[in-house]
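We begin with a single chain expressed as structure tokens, specifically the form predicted on its own.
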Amino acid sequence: MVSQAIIPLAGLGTRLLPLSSVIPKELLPINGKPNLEYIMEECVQAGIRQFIFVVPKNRPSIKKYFFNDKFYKKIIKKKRNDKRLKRVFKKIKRYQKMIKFVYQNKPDGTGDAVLKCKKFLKGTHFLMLLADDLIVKKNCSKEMINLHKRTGGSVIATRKVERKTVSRWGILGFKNKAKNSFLINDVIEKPKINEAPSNYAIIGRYILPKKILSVLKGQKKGKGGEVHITDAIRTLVKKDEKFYGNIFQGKYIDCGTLQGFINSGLAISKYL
């Protein structure tokens, strides 16, 4: 059973400057709600019971967003008849019981972020989501968990991208393609066009086996001087660990760039 979700939140958000110089990119509001909450709602609806946030110690705003009881109680005391405010606080209190914090003081990559969570991981598999990537209209995490239940394997969310853009993505090689899934036989981080095994890209959702921790522990840094989760996945795939690509049915929204963030409000209002 997949009941835990890791969300790495230690990135610098440079593609969203100057906005991210004041507010962490994960808390920037989209239609009145930060993209982090959209992702959490997706997870809760898919059956996730615990979130592990990977944050730097010098960025207290994410923790304050969810653990600011004194502020809410003071406002609610003054505005006793504000039902909306009470609903908001009730939701925040529910999230408080689900959140654990792990610290990554410099952005050393998704692989390093997962390794930092070692002491909290309990089951055989866990979910990891990247906060830049929103998938709306259909619940991608639920699709992935269903595929995991059917196959017993690990799962990566994927969709087709233009061949000329493959160097921007982690790209999957595959075989045994079905309607909405395939068996992965290769993973390459940001390949050149002539090295890409396909044009199916990884999109910010992973169901990973706990055994990946032993791979990450001895893994060297890859492109950009970071420990990439894709490199560890590739190691396991080459050892015949079963990984499946889930060709998700929802609408993908990239919130990690300034233009993507600007467009996200309109896109979300259209599909929600």
Contents of the next structure:
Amino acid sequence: MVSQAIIPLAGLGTRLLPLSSVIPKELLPINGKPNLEYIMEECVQAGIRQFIFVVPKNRPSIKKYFFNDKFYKKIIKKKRNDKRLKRVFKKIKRYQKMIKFVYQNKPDGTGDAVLKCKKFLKGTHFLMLLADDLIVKKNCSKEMINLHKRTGGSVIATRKVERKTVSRWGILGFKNKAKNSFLINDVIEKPKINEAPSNYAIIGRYILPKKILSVLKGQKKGKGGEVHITDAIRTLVKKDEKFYGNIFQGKYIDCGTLQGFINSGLAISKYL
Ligand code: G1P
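Please give the corresponding structure for the form predicted together with 1-O-phosphono-alpha-D-glucopyranose (G1P), as opposed to the form predicted on its own shown earlier.
Now the full complex is given, and it begins with the chain already shown.
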């Protein structure tokens, strides 16, 4: 059973500067709600019971967003009839029970973030989500958990992208393609066009096996000086570990670039 979700939240958010110099990009509101909450809602609906947030110690706002009881209690005392406020606080309290924090003080990449979660990981597989990749209309995590249940393998969310953009993504190589899935036989982080094994890109959802931790432990830094989860996945794929691409049915909204973020409010309102 996949019941835990890791959400790396220690990135610099360079593509969203200057906004992200003050507010962590995962808390920037899209239609009145941070993208982090959209991601959490998707997870809860898919059966996730625990979130592991990987944050830097010197960025307290994410913790504060979810754990600010004193502040809420003080206001609720003054505004006893504010139903919305009570509803909001109730939701926050529900999330509080589900969140654990793990610290990553340098933005050393997704692989390093996963490694930092070691002591909390329980089952054979866990979910990892990148908070700037929103997928709406159809629950992608649910689709992936179903594919994992059917196959017993690991799963990565994927969609076709324009070939000229492959160097922006992790790109999957595959065989045995069915309508909505395929068996992965290669994966390369941000390849040059002539190195890309296909034009199916990784979008930020992964169901990973716990054994990936032992690969990550000895892994050297890759592109951009970061420890990429993509490189650890490649090692496992080359050892014949089963990884499936889930060609998700929902609508992808890229919130990780300024243009994407600007478009996201309008895009998301069409599907809610
Ligand atoms: C990360 C991953 C990449 C993936 C992308 C999806 O890249 O490293 O494999 O395709 O997310 O958004 P980043 O967006 O951090 O550059």
